[in-house]
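In structure tokens, the next block holds one chain alone, the form predicted on its own.
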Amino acid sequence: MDLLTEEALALELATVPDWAHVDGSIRRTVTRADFRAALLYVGVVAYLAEEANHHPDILIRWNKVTLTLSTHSAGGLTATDFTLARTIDALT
């Protein structure tokens, strides 16, 4: 997988407005009703990630779930990160 160029990165970021570009990754925090709802959301994200064979870093803090995507094997952001981000965005 090839790392995105700055131009391609800017175009991809425009497709995922709820995600922020942070330290070579993209990150989004989603708030759910409570801890149980946050865990259920993570379960669905995990299923989607397994289907895509691309796995986010996940942090759960009570009702807040922070997802961080980057392609570790490529050393940064690739199109795969944005494909999964858009798939995750379709949940909300």
Contents of the next structure:
Number of protein chains: 2
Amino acid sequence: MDLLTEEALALELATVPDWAHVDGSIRRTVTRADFRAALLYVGVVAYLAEEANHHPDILIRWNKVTLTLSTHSAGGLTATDFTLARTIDALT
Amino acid sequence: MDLLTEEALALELATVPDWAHVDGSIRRTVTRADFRAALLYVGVVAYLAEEANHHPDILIRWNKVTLTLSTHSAGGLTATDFTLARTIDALT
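Next block: the form predicted in complex with another copy of the chain, after the form predicted on its own:
Every chain and every other molecule in the complex is listed next, the one we just looked at coming first.
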């Protein structure tokens, strides 16, 4: 995957308003009812990540799950990151 | 739970050599074969955390899982953190 151009990046970012653009990555924090619910959510994200063969960093802090997407092999954001972000958004 | 004294903290730290003492918390990173294996490990940790009613921050980065334990209500490290750390260590 190629890094997105500035123009392409702007267009992609507009499609994922719940994700923040942070240092060559995009990040979203989702809050669930409690730790168990957060874990169940992580299970869904993990399934989608395996299907996409693309894995966000996942931070669980009790009922909060922070997902960070970047394409390490490309050194930044690619279309793959946004495709997975939208897939995750569709289920939350 | 009360914060540990300096002396008690030193004794507890000696029991968990795989955990680093970082800013009022203890932290361990475990490496598994791949993302799926890391997720299975997180499932075990989550079960133990629920049993203990004490929840580490859990960061999953593909095959690496970083656990950070602290007692937020006490503002630092208590015996509860070390009890859970040892329980986690017993299963890894």
